[in-house]
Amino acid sequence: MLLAMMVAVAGGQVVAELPDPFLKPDGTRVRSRREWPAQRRRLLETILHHQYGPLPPKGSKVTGDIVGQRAAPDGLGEVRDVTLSMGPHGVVKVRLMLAIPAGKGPFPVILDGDLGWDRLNDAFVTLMLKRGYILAAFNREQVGPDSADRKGVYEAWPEYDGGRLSAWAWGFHRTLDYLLTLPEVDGKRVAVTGHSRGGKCALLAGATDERIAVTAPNNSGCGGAGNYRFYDDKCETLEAIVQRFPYWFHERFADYVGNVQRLPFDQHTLKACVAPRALLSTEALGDLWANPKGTQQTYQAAKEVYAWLGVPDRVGIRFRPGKHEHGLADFETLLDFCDVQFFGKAVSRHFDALAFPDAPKVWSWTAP
């Protein structure tokens, strides 16, 4: 077991292990479940301040204009092409693809922000509709470009200084605003997902919006479901991600390059902020850059919080062979997890199998 190393240094404390999510700013610890909502807010404030930056303001009411409509394959439902207007006076325009099952709803929803990658073809639509789920996919790169260009929300609010992951998480929230106006949508059964950088912002979206019932990042790695402190030499590091994609984060995050042990949290902390709502990480054993072992460690550490809250079965992880991708098999895993969480169905799949049973426990704290 790795003991915590807490040494006062200029600008903060060195914490060699995964930091204690039950620790309050005054040095005392949370003692009861009723303190968790306040602790969760404190943790999110810290994470947003140091890593991602704030989310944009809510802005005006989100509206949607249907600009195209077609029948889904095999008569399973319909597919709509919608233009969303969000932000101040609706100036941010975002494309939404909405596949809705035939029959009487309301239906549970899988909300994905990766529409701009043009990979959610009719095979994905068919899978979702056959399982009785709405597939809602928006183009997060219209919320804010995947570059240093200050367009989208950055034009709408020129003083806004949050990174792209915060802006994209806001895009999930605003798209959900629109979905909740539709009679076909079951607002109590909404899951968010995304792949890679899309998984990073999906995790942040789920942690910062309690309307989201299931949060499911896929292969999200560094800045997502992985961790910063513990990794192998083939994994992406804090230094690497900040050097290559500084605009994903707030500029303050660069202060931790070469000083990761002074970071007052790690990604298990963000996962814990989803609790007590459901969380699933889907990972690929061949995706070493995304730190699958470190992702298992954050899952195990976050599960301490879930168990303390009395909901250990609401957090899961699933490893598959293969590479960095978000394929039909990953969506089938997510749908099974949602069937369990939303409807209490029995499924053959397990969501607690560890791919690295000998991975060290990298924290010494325990639940109160």
Given for the second form:
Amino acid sequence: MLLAMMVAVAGGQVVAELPDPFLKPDGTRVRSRREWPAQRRRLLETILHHQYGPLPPKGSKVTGDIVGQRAAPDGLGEVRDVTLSMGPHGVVKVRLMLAIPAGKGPFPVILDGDLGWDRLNDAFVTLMLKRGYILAAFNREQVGPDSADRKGVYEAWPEYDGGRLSAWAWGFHRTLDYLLTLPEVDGKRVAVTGHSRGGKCALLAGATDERIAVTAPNNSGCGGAGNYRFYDDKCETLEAIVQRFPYWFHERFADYVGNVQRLPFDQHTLKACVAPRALLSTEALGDLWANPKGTQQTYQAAKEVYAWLGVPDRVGIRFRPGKHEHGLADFETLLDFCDVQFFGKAVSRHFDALAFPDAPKVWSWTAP
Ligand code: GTR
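Having seen the form predicted on its own, I'd like the form predicted together with beta-D-galactopyranuronic acid (GTR) now, please.
And the full complex, kicking off with our chain again.
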């Protein structure tokens, strides 16, 4: 109750720059690293309250039925088709594709929620398996439809008022519950990813679940890794996204239409909530709608938190030429990042190159 009141008050102030992630609701600042877990929880609470709404309750134990099985191309492993049962009494049914390398595990996992888009064909499976990773892809639209329809978790819990991005983030967590029951899975090395709206919810999933070791939104832009306060003409804005996709967010988020500077956080705050765990955003220079420059700014601001926590190399960004897509090249970038984070491997790619070296610094606070 007290926290909710403080959250509401914080929402009233005008902050023109990217807000200070070290600021506590009582107006003082975090002073030591030991305070970070509590500060992270407060920041998440604020972000969920004003932007996405709560995640659904945990529900019953997630189970999986293997309904199909085939050999992966070139003897690289096997591909399972699984029906997951989640939510109250397992009533929410979600399809999961699970590609598992041949040989002795356990294996690191790339968990993606975009199965419903039907783009993860055998070329993606082959890439993952060759690199020794499990590819687990579930259909987030069965957790909650990509529309205002109240199906999936909304039918299972009629009172539930979180937006789709929260429901989908919950889908990542529940799919992970199932994955962690499998002997093939290395539970300490799980990365979550997704494209665009799928990247927005992957970022939220990673920020809200400490079991996730790497969080990797791709071209996620507005509502994801891009910032709300600073954007160019061609970028999606808070106004545009709330108008077209109100159901992705909590109803309260509409209060910030025309009022973005009263938002008590920006998306660097959400990125910081992943810290000290690893975070990579992959961006396309031609994807102006997704605000690549504003995404660089959230990266740089979040990096202040990572550096303060002593892990500056756990946050990365990678720009490529080209348009809005989540292609093989983006997954190769993610696998390289995971190889570094999970196994300390040396790779030739850098994850700190700026595409907009002259972009202004849009915050004045410094780490404590
Ligand atoms: C767009 C939307 C973006 C992004 C994209 C996608 O229409 O404005 O925020 O989510 O869809 O998911 O591909």
